[in-house]
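Here you get one chain, nothing else, as structure tokens; it is the form predicted alone.
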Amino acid sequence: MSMVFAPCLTETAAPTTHAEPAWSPYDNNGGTCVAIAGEDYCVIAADTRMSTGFSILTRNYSKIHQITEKSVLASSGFQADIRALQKNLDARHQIYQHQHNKQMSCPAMAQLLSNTLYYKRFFPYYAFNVLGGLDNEGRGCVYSYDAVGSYERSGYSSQGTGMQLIMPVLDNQLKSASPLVLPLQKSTTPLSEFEAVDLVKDTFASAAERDIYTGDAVEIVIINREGVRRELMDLKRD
């Protein structure tokens, strides 16, 4: 005789999953630079807060390094990477001084910034760079990149978060002709050196209203036939 067993009806609970926060190996701790090429100056500038989140990590940081006498590189973005490609720009400068007998150029170290950034382009640096100077012929230079190392020269850049506040203002006050229009244009701005400071602190003050990862300070270096000097200027702290 043959038993039929019935097909049993409790349902079996679903395991449960616990949704657990992806890892990154990057974080942003924002802040905002600004760059103004002259015909004979170059000023750079960025604040000094560094954040991660809606928390302020410190107030006085500097997002500013000078990496030669005539070549000052501005970075926002992930400040442990920073910190590793400014080393890594150190060491390779230092290398070039031994071979050569003579510090880098601007441009010549603008090249070396684009090709460091374009080795890592499959594991990149989390850093956005405005690197500004003097070139060879004593010309104010501004170049601006991408985390790849696609850059270009010109007059003024911005990078950070606070860059979609401030580029609408140096485009208003210092929009530069096209470099697809032949004769080539000089990409110098036709401000003074002290209004091109002004126009600086004048853009981080506004930038400071509304961006909440540039605050405290602006830290402003300015470079000229007669040397480096430094600026700085207390921004809102809330």
Given for the second form:
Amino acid sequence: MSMVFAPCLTETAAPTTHAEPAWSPYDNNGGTCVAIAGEDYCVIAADTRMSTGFSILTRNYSKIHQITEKSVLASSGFQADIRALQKNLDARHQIYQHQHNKQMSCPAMAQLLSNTLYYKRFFPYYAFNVLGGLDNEGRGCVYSYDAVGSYERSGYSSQGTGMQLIMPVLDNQLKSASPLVLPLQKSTTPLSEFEAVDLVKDTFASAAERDIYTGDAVEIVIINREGVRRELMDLKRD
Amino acid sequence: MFRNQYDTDVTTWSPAGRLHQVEYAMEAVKQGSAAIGLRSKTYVVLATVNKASSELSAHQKKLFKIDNHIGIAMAGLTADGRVLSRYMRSECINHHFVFESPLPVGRLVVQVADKAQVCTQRSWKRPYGVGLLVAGLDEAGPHLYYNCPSGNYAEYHAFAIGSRSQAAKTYLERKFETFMECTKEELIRHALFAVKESLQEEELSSGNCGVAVVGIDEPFVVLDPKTLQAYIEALDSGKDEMQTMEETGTDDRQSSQVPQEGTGSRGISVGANEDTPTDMET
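We have the form predicted alone; now please give the form predicted together with its partner chain.
What follows is the entire complex, opening with the chain shown before.
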């Protein structure tokens, strides 16, 4: 596998007392995820490139998974772990539906995802997740996670290899002036659905310029009270 | 069936080669309120008679969704049925997780049957006191199975279990040859007519019966009371049919059962002695 022979260009690790392993159970398949929550919609987007090392495995892989009627999970990282995580959540959701006779709400799924990730605290899912959807009142919600389940609800978020290119742009466009400013901001953005989708397209196009792991196409999923809709926009393939 | 010295333990054979505890468990199914199942080339319909224990209480749930392609109706100890349905749901979810495809109905039914059999061969257990009509779809098409407390199971074109099920069975026996070509609506009509037979004097309403349907491209769903009431009201045009049936007379105290296609199960007559052949000798 190329990950064993490729030159190590990750951030320099701290010096350790143990020997470097010959084999890693993880791989990073790259990619970026973004989600933006609005008053009555949520936009979740992810690029469709799957890589390993400096190679592209496919230009056409979906990182987005709809778990319930109202929640959509976008994850970047190790896609094998991500697939296992998605299947796990699907099975848990089926059980919930049998027991409660209804679908899980997005906040409930957010908690379940956190617990599922922490369950594997000592052999984590190499998954950087963004969960988007509509909460019980029909307002957009976005939850972002680290690999072991720490999560927070916010108005927008991004994860993955292009995160550091995209997040500052989102902050610039969407963040409120200061938490001390009154009236208190809700955890959604004032953008309209169309503006949010446009912003997402712009951020991905920008990230694809400089992040080698982001490109090919961006898949955009929009949830609102009418249902779920998908858009696909081409990105640079280099 | 009368009490005898061989009926205390499920692990005790009688000299006639019967396990009385298992037979008593099957009695429990006969005492429960009726459940009916029937199938066509594309749909399987389950219907139940819902008896509330008192006017103040809600009806017992007897129709359960197991997976998108499988559902059950039960008769007997519904608590046992709930436990089995939890097992069945779990098996379906696990199979789907590993194989990313729906668990074939026939396989699930065998697993349930094997689970029931265990309880007939352990001194510290008792048999499940519930009969399950399992309706499901797989690549081979729609199926209807009956799972018995004895651990036996069989596939049916149509079947009825529980109290006053003989009346429904007689209706089904007359009509089952036409079921294969029925549409979904016609199948539901037949199911409701069969339930009507089991209800005898009572007026059929969405309050005292339940219907569930599963079909090719249609996931298992228990009909909500509104939809059900609409079907019941649509039955009225078929009233002539009912009158003909009443004239020929259905005596549900006769418990000898005519075998359905491919199964050959025989009934236990009430008050039988040791020599009468039973279900388990099939």
